[in-house]
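One chain comes next, on its own, written out as structure tokens in the form predicted alone.
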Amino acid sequence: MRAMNVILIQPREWGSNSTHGQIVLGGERHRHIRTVLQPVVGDQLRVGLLGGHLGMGLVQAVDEHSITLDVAFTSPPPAALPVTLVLALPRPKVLRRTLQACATLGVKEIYLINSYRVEKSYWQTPFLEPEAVQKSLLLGLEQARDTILPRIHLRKRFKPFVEDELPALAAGKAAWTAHPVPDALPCPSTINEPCLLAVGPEGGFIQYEVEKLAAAGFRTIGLGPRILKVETALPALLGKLFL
């Protein structure tokens, strides 16, 4: 069952600069509210304005087709992690779960990049279409009670990105490449300053790519001797670094 810990409202639905007002919801959100949350008139539901504040919605009416809420947006969303993620494009099925996890954990800037071990077919997946990407991200926001969508950047050529764009992104910041080698530095912890984290594909970056990242200012870190899948390694790294 889908986890909807906050009912997200699109700005186009709200259509107002006010922090208080009434809204009528139908479709998937109504079905979830009616069948899972099962509120009655007078109950309050957690709501959030996408890109804005969180709040509560007082149930005014609910029937088979819609629910009417009296909404007040009163509090900011959770703080974002101070990280720019540079992620080699995962396999399509893993991509959806990874994007959802990133949104849940509070990553707000993600560069999906090419790598030697990224198959060309991955770039053709329908899961990279804007609507599919947003769906994965919204699931993560609903899980975490967040309202701020991560920004996704696609970079299909590794060398031009690492040579021409990445040094400026990393300037004045700590930058790490997560790579399972014996001489990797231990993963830092309790980071509070803006930083960059590069995570490779299944099988890791090749040596050439590690060296190019190092030339852009990235130091190699690891999580120990175990070889982890991307969907396991990424939450472990973010948890170790920030949480």
Given for the second form:
Number of protein chains: 2
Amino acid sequence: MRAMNVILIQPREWGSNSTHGQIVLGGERHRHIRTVLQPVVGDQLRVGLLGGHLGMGLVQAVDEHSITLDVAFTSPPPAALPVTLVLALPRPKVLRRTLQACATLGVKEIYLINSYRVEKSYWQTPFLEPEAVQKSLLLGLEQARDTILPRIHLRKRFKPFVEDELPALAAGKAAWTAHPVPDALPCPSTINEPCLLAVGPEGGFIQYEVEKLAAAGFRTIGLGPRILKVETALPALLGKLFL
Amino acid sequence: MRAMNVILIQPREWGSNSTHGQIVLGGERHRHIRTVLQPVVGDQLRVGLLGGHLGMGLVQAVDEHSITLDVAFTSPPPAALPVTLVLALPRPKVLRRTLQACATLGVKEIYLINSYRVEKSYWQTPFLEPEAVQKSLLLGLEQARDTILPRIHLRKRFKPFVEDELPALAAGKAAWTAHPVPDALPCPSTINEPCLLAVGPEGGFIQYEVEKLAAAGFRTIGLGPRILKVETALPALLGKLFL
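Having looked at the form predicted alone, could you now put up the form predicted together with a further copy of the same chain?
Up next: the whole complex, starting with the chain shown before.
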């Protein structure tokens, strides 16, 4: 279910550097606002400029085709989580929900990577196309009242990514692989510094991958003996680490 | 996707108090084991006695109709979370996933309650029927390698539950309402004592409900300014509080 806790406006719709002004919204957003929020003239609705500030929009007119708002963008979006997420590409349905959850929780850098247990077909899903990814992320931002889109990086080859690119990304930062093995370190709590978190596919990273990540500076952490699905593990990890 | 990380055996199938013995599995579990795990004679499979111990099962025979295991139940299931969850009944699809996630994470007491923003129709869903609930919970236990089913309590009236039943449940324990308001206390971390956690519906508890919960001893906590879906908030809260 879509929770439009903020109406997000694209910079190209807004078209100026001003923090105040009028905007007319039509199409799918108008339908959703009209059906769910059911605003009347004089109501204040929460708005956000994508990539910019949050604010309020005073309803000036509503009809069957459009809604006119007098908008002021006044306050910064909520803080981002200081994490770069390195995530084995989940299967398509989980991918969509996971991107949305990441956007909601405030993750801003996501590397979707290959792994031995990522099925090749997952890379062919339409949910990975830029428009579909953008849609999932926007739903997540709307839920959280955030305006800053996460950046998604696709890395279809594990070894070149982990050997050639990851060490530079991890330089000087804490880095963890979430992996439920008995000798995993306990997951740290309430971190507030830049760090990296690697999360495996269903079935987990294979030992070779855990070792390659370790060679890139990643220490293995766990949340206890239970094996969690990616969509459960990720909010649990992010909640424990950052919230 | 079903992750049968342990094969759960019902006490009525086992039929004895012994910790060792032979069992023949047929039907749906047999099909899943045969298709996904593809065991051969001599393999060891993880098993668990529902309500009892975990162990291993040595494959003695597999054919098109059944699998025969020589089983020993030797080790206790993972520790439960020390929390009683008071959860506004989610809409049906979310209910199913949430029950599964709760079982996976180790929640053992769940009160599904009414709330102003719970639609009446949610109480009519087939997913609330005992067999459907049991199915969701078993999937969650299979995922986590746990054997202890959560107990689900349905409370269709908010006020009598919160006024007459909840104070006794909360007596002497920490109790929190997760509610994303600016003056919420930060969510505590790494709790290891009996406590209660109340989580609202999509759209949140209304002020009256937060106040009634406060009168029953619940303090309002939050995970920051972001508004999370129930299925994101719950693992994030449980991860932060207990894992």
